[in-house]
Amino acid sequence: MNIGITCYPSVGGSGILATALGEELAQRGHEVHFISYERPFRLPENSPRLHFHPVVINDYDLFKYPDYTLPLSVKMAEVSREHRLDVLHVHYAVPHATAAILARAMLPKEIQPRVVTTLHGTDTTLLGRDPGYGPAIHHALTHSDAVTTVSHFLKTETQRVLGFKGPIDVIHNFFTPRAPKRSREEVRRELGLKNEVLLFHSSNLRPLKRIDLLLETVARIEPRESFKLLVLAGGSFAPFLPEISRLGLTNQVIVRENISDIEDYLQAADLGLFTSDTESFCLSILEGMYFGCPSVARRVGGIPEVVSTNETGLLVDSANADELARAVESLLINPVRRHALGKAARLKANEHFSAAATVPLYEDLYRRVCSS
C-alpha cells in the first residue's frame, strides 16, 4: 500500500510511535510518506520505502501568525497525487486530520485516500474541551474514514467529552527498542554513578507531567544517598532549576535534554517514576518495560492499560508525594522484588505491546477502510 503519515515531529509520544510504525510499515513492503514541517527526529535517512515530503510555512505579514493548516492540506492533495496515496494516517485531529480531510476534497474522487484518525489525547483532554476546538475536532473525527485510540480510556474519554457516536478501535501504543550504541557501565559512568539506584523520568514536561509532584517526590525518598534521577527531558529543563536548588536536588537530579537515542539511557536505569495528572498511555513507561524497568505512577488514564500494580509496578491512587516516595523506597530496598517487577514488564512489553502484536492490526484497518 501507499501510506502517507502526518505527525507532530518533536519529542513526544505521537511522534515516536508514528515514525516507529512507519519504519515497520516500510520493512513489510509498503511505500510510506511522511508529510510535516520537519523531519520526524527518529525517522532514518535514506531508508527504503521510506520518504519525507517537508511542507513550507510561510510567514505573511496579512496574517497575524503563521498559518500551518492550510499549506498542509495543500502538501497532503500533493503528495496524494502524486504518489496514488491510499490512506492518510494522521496523528491529532487538530491540524492534521483537518488538513487531510480538506486535502482529500480537494482531489478527483478516484484518488482521494482514505483518512485514517489516530488520536493520542491532547485532543481530547485539553482541545476537546474548548470550545474554540471542540466543534473542530468532533468534525474532523466524524468524516474520517476510521478513527483509533491508543487507549480504552481515551475512546472513553473521546465519547464522553465531544459527543462522538461513531465507531472507535482501541490500538494501543508499542515500542521497538534500537540496540544501545554503548554498554550499561559506560552510560552510568558517564552519569556518575556508583552504585546508585537509578530512577529515571522521561517527557515533554508539559504542566500535567507535573515535574513539580516529581521534584516533591524526590525530595522525600531516603535515603537519598541510595539513588539518583535521570530526567529524559523533551525540552528545556530551565524553568525547572530553581525548584531543584530549592528542594536541596543539585546533586540529586540529572538532566539530559532532547536525545535521540533513549535507549543508551533506558537500558542504565532501574525504575521509572511518573507522577502525571492524566495520560492517555504513557509511552515512557512501556519504554523503560522493554529494558527490565519497573516504573511507579499515578493510577491515571490509561496508565493502568500499562502498568499491573504489583505485578510489571507500583500504582499508587493519589497526587500525595508522600505516598509516591514511600512506594520509590520499597523497592529502593528489596531488589529481588524490583527486579521481579521488571522481568515482568519486560514480559509483558513484548508479548502485548510489540510491533508484531500491533502493526498488523494497522494494516487491518487500513485495508478495511480501502475496501469499504
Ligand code: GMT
Second form
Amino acid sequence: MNIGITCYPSVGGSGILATALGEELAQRGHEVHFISYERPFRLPENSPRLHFHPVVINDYDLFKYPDYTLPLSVKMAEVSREHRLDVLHVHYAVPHATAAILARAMLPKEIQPRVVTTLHGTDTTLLGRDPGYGPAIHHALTHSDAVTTVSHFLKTETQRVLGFKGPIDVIHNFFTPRAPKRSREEVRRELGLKNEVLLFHSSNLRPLKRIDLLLETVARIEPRESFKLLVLAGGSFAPFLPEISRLGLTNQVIVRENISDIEDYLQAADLGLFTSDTESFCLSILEGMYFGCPSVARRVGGIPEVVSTNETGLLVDSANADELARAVESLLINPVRRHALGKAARLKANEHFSAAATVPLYEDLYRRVCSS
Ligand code: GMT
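Now show the form predicted in complex with this ligand, given that the preceding structure was the form predicted on its own.
Up next: the whole complex, starting with the chain shown before.
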C-alpha cells in the first residue's frame, strides 16, 4: 500500500510511535510517506520505501499567528496525488486530522485517500475540552474513515469529552528499541554512578507530568545514598533547578536534555518513576519495560493498561509524595523483587506491546477502510 503519515516530528510519544510504525510498515513492503514540518527525529535516512516530504511554511507579516494547517493540507493533497496514497494516517488530531480532511476534499473522488486518525492523549483530554478546538476535532473524527486510540481509557474519554459516537478501535502503543551504542557500564560511568540504583523519569516536563511531585517524592526517598534519579528531559530542565536546590537534591538528580540515544540511558536504569496527573498510555514506561525496568507510577488514565501492579511495577492510588516514596523504597531494598518485576515487564512489553503484535492491527485496519 501507499501510506502517508503525519505526526509531530520532535521528541514526544506520538511522534515516536508514528515513526516506528512507518519504519515497520516500510519493512513489510509498504511505501511510506512522512509529511511534516521537520524530519521525525528517529526516522532513518536512506531507508528503502521510507520517504519524507517537508511542509514549507512562509512567514507572512500580515498574519499575527502563523498558520500550519493550510500548507500541511496542501502538501498532503500534493503527496496523495503524486504517490496515489491509499491511506493518510494522522497521529494527534490537532491540526493533523483537520488538515487531512481538507486535503482529501481537494482531490478528485477517485484518488482520495482514506483518512485514519489516531488520538494520542491531550488532543482529547486537553484540546477536546477547549471550545476553540473541540468542535473542529469532533468534525475531523466524524469525517475520518477510522479513528483509533492508544488505550481503552482514551477511547472512553473521547466518547465522554467530545461526545463522539462513531466507532473507535483501540490499538495500544508499541516500541521498537534500537541497540544501545554504549555498554551499561560506560553509561553508568558517564553518569558518575557507583552501586546506586538508578531511577529514571522521561517526559516533556509539561505541568501535567507533575515534576514538582516527582522531586518532592525523590526528596523523601531513604536512604539517599542508595539511589540517583536520571531525568531524560524533552525540553529545558532549567525552570526546575531552584526546586532542586530547595529540596537539597543537587547531588541526587542527573539531567540529560533532548537526547536521541535514549536506549543507552534506559539500559543503565533500574526503575522508572512517573507522577503524571494523567496519561493516555505513557510510552516512557513501555520504553523502560523493554530494558527490564519496572515502574512506580500513579494509577491514572491508561497507565493500568500498561503496568500491572505487583507484576510489572507498582501503582499508587494517590498523588501523595510519601506514598510514592514508600513504593520506590520497597523496591530499592528488595532487588530480588525489583528484578522479578523488571523481568515480567520486559516479557509483557515483548508479548503485548511489540511491533509484531501491533503493526498487523494497523494493516488490517488499512485494508478494512480501503475495501469499504
Ligand atoms: O505526553 C505528552 O505531553 C506528549 C504526548 C504526545 O502527543 O506525544 O503523549 C501522548 O501520547 C503518547 C503516545 O501515544 C502517550 O504515551 C502519552 O501518554 C500521551 N500523553 C498524555 O496522555 C498526557
